[in-house]
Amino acid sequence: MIRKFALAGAALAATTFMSGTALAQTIGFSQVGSEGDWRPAFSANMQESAKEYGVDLKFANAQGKQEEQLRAVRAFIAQGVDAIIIAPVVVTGWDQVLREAKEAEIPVFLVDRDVDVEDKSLYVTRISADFNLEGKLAGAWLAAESLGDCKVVELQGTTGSAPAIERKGGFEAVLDQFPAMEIVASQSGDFTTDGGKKVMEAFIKSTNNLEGICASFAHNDNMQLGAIQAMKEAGLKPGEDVLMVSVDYVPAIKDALDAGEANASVELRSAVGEFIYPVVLDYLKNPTELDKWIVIPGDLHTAD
């Protein structure tokens, strides 16, 4: 089952926790890394919100390496934290360390990204946006804007990560409904501006300066910003010669939308501490079974 975690509920919970009625809890948070603009904003919000909720947060940056995350989670277990929050680098390889946390009776919460484990009881719940829906929103906007006739180049996120898998799946699900829409080239830019620039440079060369290409779909804004830079250096006009749609809605993409160099971005909220901490703290006070996915809402933004 999936449920929406109402903002009003989060605000009420925040009032309760900040009033001092809850005891301070120690929580370990293993973050993916600091790629792009969205991830650092997410980390900063989690750290700032921890103070507001009276949480003693142990923060660990994995720098995009799963082995660093596994090491951090085991360190949290050894420290005897009250709960562990993980934003997983990739979806696989989590069974053993999650079993170790369960044996230590430390509840684990997934945020932002998902994991692929056979035993779902190894974690309490996932609190995140719907990446598949983000891909569908991007695809639906593009289908409407191109009247269902569009050849697309795709800048994928980190290979094996939940956002890359699910955004691609949602986007393709829409394109499959339109015979004249297809992805003609797809490559990972690892969610970075530099990676996006290099991928677009390769696309420009392989497609004769994007000849016949209708749109660029990027799994995050930073890759799209790199793509915009590569296109401009090649004498192309992003947003005019090629439609530009991506995910995150970071400040720099807002500027690109205003400048007409981007056309649409699906928002992935970075200020999500108000959604996450109430769930975790409520569970620590009253450990009852939760839905396995609590969805954080997002919106589609266009240049209009």
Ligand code: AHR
Contents of the next structure:
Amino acid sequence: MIRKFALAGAALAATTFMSGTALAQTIGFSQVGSEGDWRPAFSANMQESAKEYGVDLKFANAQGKQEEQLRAVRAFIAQGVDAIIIAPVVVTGWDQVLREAKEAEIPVFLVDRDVDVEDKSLYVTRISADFNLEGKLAGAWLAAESLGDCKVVELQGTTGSAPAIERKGGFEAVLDQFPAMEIVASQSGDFTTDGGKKVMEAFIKSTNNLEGICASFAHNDNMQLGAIQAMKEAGLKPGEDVLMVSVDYVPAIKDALDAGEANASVELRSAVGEFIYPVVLDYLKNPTELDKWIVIPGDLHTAD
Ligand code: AHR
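Rather than the form predicted alone that you just supplied, could I have the structure of the form predicted in complex with this ligand?
Next comes the full complex, this chain leading.
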């Protein structure tokens, strides 16, 4: 890999010398899809900030399908891009394609979601929020709000995705500290508003109109927004009858917080190009070993 960068560096220096301007780096970005409100905002920011950083970005939307991501990454390898950025749909199934990128000497950066690979040298670093901490923040807020006594329904994100696994893990770690707090029903709504609505409709049926339920924890705001709709249609008052806590802090949940229909949301920043591109571009200039995880901070927001 070092040799490739040395050669690329020499070629770049020569071109810069001849033309007086640096060549743009070509980066392939395989994005999960366009589910919810957060992801399109993240995609737009990555595309906009690519221009600011002088990056020639090849953007591929996988529409939620890992097969599409594998195809896109192989196409980037065939095109000989300078680097590949992946926001992986799910954590498993990445070893082979990452090995192919490594053999082609193209550095891979994970953003947003994680992968589960044995050989960590297959990617340079992950640049993302701490999903486990997000789950903990949601759980800690709920523990304080309910005085440690709360039956929770949980709307999970995409099965097998890092945010679903890690947010659940963080949330449960807090609940484990409180004997009177427990998750009584949990189902995946696939991070979509429709999915969240369907899951909450099922919970409403199975729990006799959420009888005895004190909170709804959704792994993202869009599922919570769907849950809010389902509860209102069933004559319930989200935010009053049931505490509503979720993750992302998208504009529509801010409106729900203002209207008293949601109570808390953990912010997941979508404008993260400014965190990602400098890391990738610096690495391309000077490929040294980086920490395997560069954490982007987040915050808890309540109606107050
Ligand atoms: O990976 C981050 C999660 O993916 C966001 O919280 C969710 O909205 C998106 O679908």
